[in-house]
Amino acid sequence: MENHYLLRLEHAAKTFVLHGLGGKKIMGFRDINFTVRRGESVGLAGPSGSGKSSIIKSIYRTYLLSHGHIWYDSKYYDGIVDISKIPERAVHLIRTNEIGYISQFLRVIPRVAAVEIVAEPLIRNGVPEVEAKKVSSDLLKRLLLPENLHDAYPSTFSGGEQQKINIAKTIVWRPRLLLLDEPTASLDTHSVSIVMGLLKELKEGGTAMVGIFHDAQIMNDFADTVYNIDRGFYVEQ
């Protein structure tokens, strides 16, 4: 792999085992190859249950690779690895310090005010608790989160604030490599200009990017190169 490459797909394939229909097969995706440059946005685009989150799942090895190679250039490991190999030690430094994850959904914490779900990757790597909150309130002041929320539980909010704040808990810490599965889904037409203005200073930092978004301006606006997948192979880029 080239260095100046900080992703890789490589010939990768997942195959899922459905043990409670007698081991019946199901293929999520096959023969997947694409790279990400440091600053490049890539996008999976294609109907549902085409395999894009899948593709996503198995870079953040929520999923294991039936086949191929993620290659991955590692800061924390100084060099490349191989993410869909390397042991779950590995997986979880590597999250905890290179690479974000947006879902459509926020895992609510009990009893843990927004600011702080929001800061608590910053004050991890060694931010003062102070600061941490300063900049994450900030943060959540411009996703459109009023004041008084800051200290509130996310588990009487809406979905759509529940989604501002997943959103800025992964991004506040400008993860190197950031993975975007429908982030936008759930908020209206203003905030969702809001987080794109976000994601592009995400990329003019340096940012890599793979994400997927059905609304098609929103996807031309993301990605450099958008790769359209159904039914689990490519059909064009």
Contents of the next structure:
Amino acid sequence: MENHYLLRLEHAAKTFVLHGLGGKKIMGFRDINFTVRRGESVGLAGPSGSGKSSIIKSIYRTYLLSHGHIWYDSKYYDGIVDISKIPERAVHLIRTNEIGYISQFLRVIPRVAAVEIVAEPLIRNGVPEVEAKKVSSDLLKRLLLPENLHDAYPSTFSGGEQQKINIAKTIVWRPRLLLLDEPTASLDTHSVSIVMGLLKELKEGGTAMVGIFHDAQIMNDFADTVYNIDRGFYVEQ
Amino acid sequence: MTNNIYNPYLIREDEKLKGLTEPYVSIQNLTKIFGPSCPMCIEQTGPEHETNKCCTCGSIVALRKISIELYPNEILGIIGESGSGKSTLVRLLHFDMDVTYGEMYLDPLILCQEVIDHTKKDIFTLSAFEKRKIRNKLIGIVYQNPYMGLKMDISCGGNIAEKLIEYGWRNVNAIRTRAMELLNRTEVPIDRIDHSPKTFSGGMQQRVQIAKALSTNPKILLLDEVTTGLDLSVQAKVLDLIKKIQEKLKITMIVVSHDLGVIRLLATRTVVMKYGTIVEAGLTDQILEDPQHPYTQLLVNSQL
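Provide the structure of the form predicted in complex with its partner chain, given the form predicted on its own shown above.
Now the complete complex, all chains and molecules, led by this one.
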């Protein structure tokens, strides 16, 4: 391979068709091109509604692309695949093994303890339960989640505490590519700096990231390259 | 945290060997017509005609040429309104009814090996005896209505024993131990083992059904609206149980539900059905956040 990219968006475009409104078309983003290398962090900036989240969701295949390609160099597949085209089963396997996504919301099965939620991806992949729980508990401790909450159900948590679970349950398995959609929006400054520290550690370990942060300070801290997105188009910076 | 780039545990060898796109179970053109059926049935029904009833012969087309693939260790969600054919599909896979036409193939290496000696054969064409063998060995089912899955005039342990005996177990003590182990796993109080399920609450009945379905270590578990009608706290418990079982036992599951929340939490892939047809299939989050078909959009936008 000459070009050692991990992720490459090529003329990516997304249009939503709303059948309920007589087939009305809404543009998500158009002609997005960028490349993410191993261990690189890319930031997406721009006003609300400019299509940043849609781009991230398309990389995760939550949204189906209308045009273009999302090339990803998969370890599992042992080669480059187009995430927007490969079968759902393959996407699922890549998601559970390589690509992590952290959104602003926590969605989990009710009445499962916080530490179990975080340990789940490890246990699923064969880590012994005791060890997985210990790793998870340590991570939650680092995120300053009070220890007496580790065995409680997250539905009773505050927004910030829930978000810590959300962050922990993805970074615990160290994905190769991490997609971040404002993960720090509901956190206090001290927690934000801890999260940024954890992200930096992941980055040093080789994880590539694509992230959205509204806070310019955090964005500067996080990104090697920032792309400004405005009304679905982008301007390089 | 160490500085390993990859977690060594994260590539599962079994799946890697299996390849990425090789299905466990492949179902093709599955069709079920109730009634006399005529050549026009398929053409005159479906979402574009907004009916299930063939206007020539009056037959009800419950399933129209469904093709589904199941992969190892995944949960497939099926959503759709009442009458869309969800339950019929599940029951056909459990051989409760005969198919009108359609084919089902099981992975010859993993699933058929000890069950039937001929590989790559359409399962629906096998004899009733062989189908029963496959069902006993591979498939478990939990019905929406506990009265369909359990016999209410025998004890809860007896219900589980019945399935085990059909499977070939003969030792009474072994059967009882197994039943207790299963009830323990599904969190049914062991001291109720000799009581009739009639005296159980709905949630407990569902958990007995799950215990019964799991008794023979199936590879495929069919869950038909298991949480419908249960109160929220019991629903949460059953959902958690299903997820845990799936993770521990690595069973492939089909979860039928009209509750999008249940599907979101459990299923990795989801199929949307209407008038016996699959109108859309995809990853669950894609179906729920970027639905393509007008019906799926309507369904998702109607969610509370």
